[in-house]
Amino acid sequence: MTDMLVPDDPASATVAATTAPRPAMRRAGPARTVRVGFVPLVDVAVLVAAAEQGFAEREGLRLDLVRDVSWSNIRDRLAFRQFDVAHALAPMPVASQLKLGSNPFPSFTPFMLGRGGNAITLSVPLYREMADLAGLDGSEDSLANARALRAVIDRRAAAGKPPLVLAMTYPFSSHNYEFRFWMAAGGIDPDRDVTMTIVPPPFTADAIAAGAIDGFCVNAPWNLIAVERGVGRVVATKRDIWPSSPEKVLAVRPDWAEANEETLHRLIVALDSAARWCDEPDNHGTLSDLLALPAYVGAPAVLFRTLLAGRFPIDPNGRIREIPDYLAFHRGMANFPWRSQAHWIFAQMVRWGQVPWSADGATVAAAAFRPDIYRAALGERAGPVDALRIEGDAAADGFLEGGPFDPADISAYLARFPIRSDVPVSSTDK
C-alpha cells in the first residue's frame, strides 16, 4: 500500500519547511517506533533533532532514544535486540563484520551522523612537565605537543618511573586510532611507551581529575568539561589528525533492516533533514538547549553553543582555539558512507595488530558501509555508486602523517609508517 501524506497542523509545526528537502507533510497512520541507543556526546545531535524537531514524526516514525554509558553496552544491546539501531562509533560495524571483539554481532551503517568532535586531552600536571622540558608557550601545534610528550616519556623511562596511562573509549574506535596516530607521528609507540586503557566517555573527566589516567581521547563535551574543571589541557583535535576521519554512524541490525526496509528508508530521510537543520547557525541555540537536557547529554548548554560556534577552550587559563568547521552534521557529504573510509578503518586495525592484512578482509570491512541503502532512501544522485575515493588528498583535509590514503593500495599506505604493530605488511599483498 502506498503511504499517504497529510498536512501538518501549522500551529504545532516545530520546523520550517525550508530547512528540509521534503515538504512539511506527515505520514498518515500510527507512528512506527524505532528504538535507538546512544551515548551522551555532542554528535548524538542529529538523532535528538530528528526526535525533538518533528523530522521523524513527519516520516511517520517515533524515535525512542535510550541513553547508555558505554560503547560495549551499545554493542551488546544491539546484539540482544534491545535496540533496533544505535548511535555508534564508525569502526564498530567494521569490527562486527570482521567478527572482532567479545560479542561480534553483525551490524552495518547506511548513514554517517557527522564529522568532528574528538580531541586529545592531557592532565594539567603532565602538560606543565611537557612545557618545562620542551619550552612550550601554549601556541604550539599538535605535532609539537606530541614530540614534547615523547620527551617526557623518555625522561620518565630514564628515571625508572612507570609509563603514562592514556585512555580511549573503545578498542575499535576513532578515538583509539586517532590517539595512536597522533602519538606515532610524535615518535611514541603506543604499545610500548605508554599504557593504553579504556574509560567510558562520561567518566573521562573524573578519571583524569582523580589521577587514574594521564590523558584521554574522547568526543565533546568531555574534553571541555575537563578543561572547565581545571584538570585537563587539550593538545590535539580531530581536525589536526585528519578532518574527515569517520566519527559516529547509525549502526543497524541486519535482521531489523530486512524486516523493516521501508522504515529504515524513512529514518534515513528524517535524519538527513535533521542533519541539515543541525548545521544551520540559527538553530544552534535550540540544539544546545536540547543537548543540555539530562535525558540526552546533560552538560551546560553554553558548552554546546561554544563548540557549535567553532570556539574550542583548550586550557584552564582561558586560551581558545578557533576551529570554524569543528563540527559538521551535513555539509560536505558528512552523512555519506564512503567505503574508502571503511577501508581506512581496516588499515588502522591492521596497523595496530587487531587483524591481519588480507584482500578478503578489506572487502569484508568495506561491506560494513552501505551507500546503496543511503542512495535508495535519498535518491540515486545522493552519492557515487562505488563510494570510493582517495582520502586526505586535499590541503584542507590532509593527514597529520603518511600522506593520502588510496583504498586500492592499503599495503603501500601502511608501509610508510615506521611505528606500527608487528603484523607483516608486504607491498605485494594487495
Contents of the next structure:
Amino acid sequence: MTDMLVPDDPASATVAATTAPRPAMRRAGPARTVRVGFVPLVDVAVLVAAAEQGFAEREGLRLDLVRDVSWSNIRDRLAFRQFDVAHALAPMPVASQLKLGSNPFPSFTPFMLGRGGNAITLSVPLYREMADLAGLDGSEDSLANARALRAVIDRRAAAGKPPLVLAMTYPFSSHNYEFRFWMAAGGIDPDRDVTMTIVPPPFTADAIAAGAIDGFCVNAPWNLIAVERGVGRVVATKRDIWPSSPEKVLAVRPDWAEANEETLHRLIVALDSAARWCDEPDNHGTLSDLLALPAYVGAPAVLFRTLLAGRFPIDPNGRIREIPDYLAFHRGMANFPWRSQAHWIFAQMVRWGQVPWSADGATVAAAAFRPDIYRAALGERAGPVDALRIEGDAAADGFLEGGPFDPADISAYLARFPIRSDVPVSSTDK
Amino acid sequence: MVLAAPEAATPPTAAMTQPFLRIAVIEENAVRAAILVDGLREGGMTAVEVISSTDSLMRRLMVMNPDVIIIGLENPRRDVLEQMFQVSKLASRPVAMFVDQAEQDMIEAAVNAGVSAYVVDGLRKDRVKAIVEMAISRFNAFDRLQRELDATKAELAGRKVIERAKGILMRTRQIGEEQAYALLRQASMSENRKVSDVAQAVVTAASLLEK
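Form predicted in complex with its partner chain, following the form predicted alone:
What follows is the whole complex; the chain from before opens it.
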C-alpha cells in the first residue's frame, strides 16, 4: 500500500491513494497526520481519547488537535484548509449544505461524537421570581419550569419591563433549537417574548453573574460551573427535551475526504474504539484527567468526573439531579449519522425561519449526514443502509412536545407546533 | 460553490458610489486596534470605528451600519456576528464574509494572519481588497511587534536570572563573579542549553535546597 502523509498542498492531494487494502494489525509505515479543530467542551472527549489512548496510533494516524475559540473559526478554518476535520455542532454541516451562514463552504459528517451534555440554566434571581410566582419547590420537571418562566415573562411584559435576554452559542446549534423547543413547549415564543443572543460558552457564567443575560443553553461543563459559582439554576437538560438529540459531530472537508478516503476510514475506526472507551465508567477517571489538561478543555478534573457520572448539582442550594445517559459517547448507536436526525435539524431550521420549507431542501440537508461512509469504515452491520427511522418514538426517548418525528412528513410534524416562525410556503414559492 | 461575495456583474449600489467606506474594527487589544486604524487612515479610510469588548456589539453595529467589519479570528465574538447576520438577513441588510475563490491567496493570507472581514453585499471588489490587504499587513506587523516584545522580555528575565544564579554560585562556592559566569557558560555548552536555562536550574535547585 502507498503510505503517504496528508498533503498540505491541496493541489497534490489528488494523487493520494484512495483504495488501499487494510491490514488487520497495527498499521505499518509513517503515521498520517490529520489536523483536527475543536472547541473546548466536554464532548471533545472522543477525539482526545483517540489521540491520547493509542486508538489513532493503532490505525497509523497522528491527530493534531488544535483548540479554537469559535464555531465560525471551526467552519472557516475547515473551509480554508487549515483543518482536515473538526469537532462541530451537528447543525453546522446541515447549514453548510443548505448554504446558510456567512461562509457556506460545504462539509459533511460521517461520524457523530456523542449525545448529551446540554442544559438550560437561568439566573438565580430569575429562578427565584419563577418559584415565587408559580409556587415552585425545586422538584418540578422541565415543562413546569418553562411554564413558570412564561408566567414571569407575562408579568414583566404587563409591568412594561424589557424582555429577558437569553443566550445560546451559535445560530446553527443544538443549543439554539433545544432552547427554543423548551420555551415553546412552555408557551413562550422565542422570537417575540424574549431576546435571543449569543454568548461564547466560556463567558456564560460571567455574563449571567454580571446580569448581562438572564439564562443560557450551552454544553458541559459550563452549566455546572454557573451552578457552582452560585449564579445559575439548571431548569432543563437535553434529556428532558429529546434524549437522542444529536450533539457534536466530526465535520469533514469534502476535498480532503476525497483525496484521503482510506485515512478517513481509519479515523472512523479509531474514533469508534475511542468512543467505546469513553463510555466505560472505569475509564472516566483517566478521561477526566485528560480533559482537564489546558491543551484540551482546561477545567478541574473533578468537574468532568461529576458530569460523566451523570449526577450533579442543579441549584446553588445543592439540589442534586441524577441524569442517566447525560453523556453518551457510543452506546445506543450514538455515533451513527441517522439521516432522520439531519431531517429533524432541517425541520428546526424551518420552524424558526432560518430556511423556507421545501422537499429539495430536506434532501440537501440529509446529504450532510453520511451513513454510507460510516458503514464503509465499520462494516455493513454497523447501521441500516437508509439510516432513516421515526425519531423519538421509544418510551425512554420521547420529545418534550409534539410527539415522534417522521422524516417522511416534516410539514405535518411542524403543523403540530402552535409556536413557530416559519416562512409561509406560499410566499416562498417561485 | 456559491459564494456570498459580490460578483462583477452585481448592479451598482449606494455602497459603490459613495466615497467613504464605514469600517468597523472589532478589537479588544488597544495597541493592535491603533496599528490597524492608523494603517486604514493612511490608506485614506477615514470612517473607521473601533468597537471593544465593553461595548454592546449589536447596538454599536446597528447605529454605525458599517460597510466592512474587521475582526480577529481569535475573537470569540465572531459567533455573535454570525447570529447578527442571521437576524439582519430578515431585515434585508445582508452582510457576507469576503469569500471568493479567485482571491484564494488573499483569503489564506488573511487566515494565516488571523484576520477576518465581512462586507456588505454589492461592494466593489477592488475597494474591499485594499482594505483586507491593509488589515492583513497590519495584523502581521502587530504580530512581529508582539514577538519582539516577548523576546525582549524573555531576554531581560534571562539576564536577571543569570545575575541571581551568579550570586548563588559566588556565595556557595566562594568564587568571583567571572568564575561564576564561566561555570554557567561551561555547563551551558556541555549540556547544549541556553545560559539562562542553566541559570534558572541553579536558582530552582537553590530554592529547593533552602530551608
